[in-house]
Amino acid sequence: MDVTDALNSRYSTRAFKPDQVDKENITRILEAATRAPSWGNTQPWEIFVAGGDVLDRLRNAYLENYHKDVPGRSDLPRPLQWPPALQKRMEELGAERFRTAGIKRDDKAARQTIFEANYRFFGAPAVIYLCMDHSLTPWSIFDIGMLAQSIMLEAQQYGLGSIPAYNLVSYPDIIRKELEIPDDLSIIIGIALGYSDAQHPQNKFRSPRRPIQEVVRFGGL
């Protein structure tokens, strides 16, 4: 699979098969992905992978917090608001996802199931957590972002789906305890990894992209 194919075929998997992913394959994915660039080759990332019993305990604790309406408080604060154009795209995404899944706006039970799936980690058999020293700046978060994309594209090579999601890191204290993550590391993002259930309605949807003419401005070319 070449890079263009990987970019075009990747999508955010929101329903995984229960099949386990070999530790060796995850190691190979991470080994390739850590070729991602970073400022001055600082390689600011520290990586923790949860699976098996550890992930089950994380999942159960997340679900308990969700049902108790415990608010999430990630190490990296989530935005309080979005610029109007971005907010509109988010709203359109949500509406189209529900439509593709055949869920009506007033079907509260079905919508609740969709929301709860976030706290079940979409049924993924593994979650990769990307961390960095809490003293670092957003420039290093940029490096973490490049690593995250590299992980997801390399996962395509092994026929694996993935999704980066805020909800995966919304309760950092639980993650820190289970994976013994030191307090001096910020948990930046989680990436759920596994085999996509291609037949699941949530995996039928593909989010659109803005026309390149709307996004790019050339100067001197």
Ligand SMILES: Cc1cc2nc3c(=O)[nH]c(=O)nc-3n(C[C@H](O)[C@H](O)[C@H](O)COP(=O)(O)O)c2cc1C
The other form holds:
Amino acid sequence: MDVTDALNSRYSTRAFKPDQVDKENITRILEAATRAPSWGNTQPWEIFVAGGDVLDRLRNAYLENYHKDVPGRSDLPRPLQWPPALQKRMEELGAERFRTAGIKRDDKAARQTIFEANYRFFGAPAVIYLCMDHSLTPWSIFDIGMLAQSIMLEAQQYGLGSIPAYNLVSYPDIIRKELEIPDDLSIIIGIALGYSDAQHPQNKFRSPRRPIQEVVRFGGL
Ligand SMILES: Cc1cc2nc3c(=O)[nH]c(=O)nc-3n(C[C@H](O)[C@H](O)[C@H](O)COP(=O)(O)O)c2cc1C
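Show the form predicted together with the named molecule, please, the one above being the form predicted alone.
Now the complete complex, all chains and molecules, led by this one.
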């Protein structure tokens, strides 16, 4: 798969098959992905991977919190407010996702199921948590972001789908306890990994992008 194909074919998988992912393959994916650049080659990432009974326990604890309406509190704070244009894109994304899945606005039960899927980790057999020392600045989060995309692109080489998700790290205390993540590490993002259930309605949706003419301003070219 060439780079352009990998970039164009990746999408956020929101329904995984239950098939396990080989630990060897996860290791190879992470080995390739950690070729990502970082400030001064600091490689700020510490990576924790959950699967099997560990992931089952995490999932159960997440679902319990979700059903008790425990508010999420990620180590990295969420923006209190998004700039209006970004907020609009987010709302359009949600509406379009539901439309593609054939879910009506007033179908509360179906909407609930889709939201709950976040806390089921979308049925993924493995979740990769990317962490870094809590004293670091957004420059290192930039490095973590490049690692995250590298993981997701390389995963495709193994026929694996993925999704990076805030909701995977919304209860850091649960993850920290289960994976024995030290307190001085911030849990930045989770990436669910597994074989995509391509026929699932949630995986039919492809998110749009702003036209490049709107995004890019050239100077001197
Ligand atoms: C930092 C980050 C957090 C995200 N959190 C969630 C999430 O909690 N739940 C979810 O369904 N998708 C989540 N996503 C996936 C985005 O919605 C998705 O990347 C975006 O809509 C673009 O779609 P694509 O990944 O299919 O190209 C997140 C993505 C990123 C990069």
